[in-house]
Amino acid sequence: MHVNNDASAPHKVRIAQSFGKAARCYARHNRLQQQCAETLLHRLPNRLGVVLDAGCGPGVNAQALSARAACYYGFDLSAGMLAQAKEHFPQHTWLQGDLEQLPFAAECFDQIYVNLALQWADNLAGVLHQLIQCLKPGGTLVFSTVLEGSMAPLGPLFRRVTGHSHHNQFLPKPELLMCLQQVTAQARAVDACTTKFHTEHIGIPYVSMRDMLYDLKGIGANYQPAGRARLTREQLRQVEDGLECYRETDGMLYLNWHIGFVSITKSVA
């Protein structure tokens, strides 16, 4: 995978722009960041000390950590997100930054949070070691990420339709495992970590393609590589057959996601 961390590198600066667009209607749109988020904060302790929401987008977290921690500090890439987090919770802490290039000190927060922004790392193992260092010894790093084999069928139908899946490409669970690995033994040299992981397979159901579409674009997922044609209409009508045939018994239809949750935990020294 190519590795950029430059914050303003052309393709950071379209996520953030793409982010930012959605940050007003993003509450509207992310039932499947509840869902993860309920996951992640019930594996964090009641009594947080220091938190730090990375990749914290409109603060659509920030009363559920704030309210368990002694302090709370908000950071996303997006200049817009963090526009909209700062109008909601004018008294926590924002500020914007790339997850590539932490501005902190090692080990200056008790807890570390990051809800679905991984998976838009270069460089995840990178990341991580970042991150872990950050904590303070007995503090954990919880985080969820999308998977390999997310956003079927729709992800499918495109890429049969178009040539390519209109989204960016999720790390497979090995690859993840052994990302976790790496960072978890370098970590060792100076601080042992304690990991678990597991993976949840959530499905959002939509009475139409158009409402999938109109959800990924309202929490800013509609993010596409500079120079990638746009759907004509004729391909968006062969998708909106194709997946006719993946409607359930129940008239629904399902956007499938394969999602890593991972707790990791610096020892006590």
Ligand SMILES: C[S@@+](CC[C@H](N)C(=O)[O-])C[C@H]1O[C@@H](n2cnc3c(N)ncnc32)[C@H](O)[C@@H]1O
Second form
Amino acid sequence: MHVNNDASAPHKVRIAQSFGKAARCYARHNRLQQQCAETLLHRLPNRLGVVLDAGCGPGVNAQALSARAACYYGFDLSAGMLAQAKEHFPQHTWLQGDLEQLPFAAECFDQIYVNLALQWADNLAGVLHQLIQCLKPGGTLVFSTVLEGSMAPLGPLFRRVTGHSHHNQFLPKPELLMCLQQVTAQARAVDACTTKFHTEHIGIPYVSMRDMLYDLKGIGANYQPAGRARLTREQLRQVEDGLECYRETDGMLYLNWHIGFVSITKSVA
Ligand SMILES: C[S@@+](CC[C@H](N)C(=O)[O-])C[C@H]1O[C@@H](n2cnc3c(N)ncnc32)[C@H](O)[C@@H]1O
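Would you mind giving the form predicted in complex with the named molecule, to go alongside the form predicted on its own above?
What follows is the whole complex; the chain from before opens it.
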């Protein structure tokens, strides 16, 4: 696989712009992200030290984390997201950069929290390796990420109608497990690590396809690889018709997500 770790690489610039456009209204569209944040926050100790919120978006988790932390840092690729975070929480330090090229020294954070940002990385193992290096001994990295099977039934319907995928290729669960084995084995050469892992299926209810698409756009996750044609009205109508078969008995359409939750604790010496 070709890995381009340059934050100025065209696809990274477009991802950052896409999220930047969504920054102002993000908090109206983030039901999935909020649910995952709750789970991740419970995986951290009550009292936190120096915390990095990586892929922090517009600072939606800043309050919950900083209330428990000695010191809080937000880090994101998108200048637009960080501008919004800074507007709401000027007291914190907000840093712009790429998770794949962390600008931090080794062993400088007690906890690192990454909610639903790592699915945008080109090289997950490489990012995890760097994040673990930034943890102090005894420190904990918690993250959630989107796994294969997510975005059903919308994603498969788009694929059926247009002949190609309209979203990220999400990692299959066995590949995430292999990746965790690889990075913790690597880390063990220097520090021992313990890992906890579970997955959850989360369905977010919508009245219509339009509302689903509105949320995906609203959180900035509507980035498309360059050259990908926009859907025609007719294709959208076909997807909308196809979705009706999936309307549940409560009258709602569900967008289903398969989320992996991981915590990695670095042993003390
Ligand atoms: C779905 S949002 C999640 C935001 C927040 N963590 C939350 O809980 O709502 C994903 C965030 O990851 C950021 N992101 C994507 N790729 C990144 C990268 N390579 N480095 C840093 N941040 C990245 C995006 O700019 C966006 O703010």
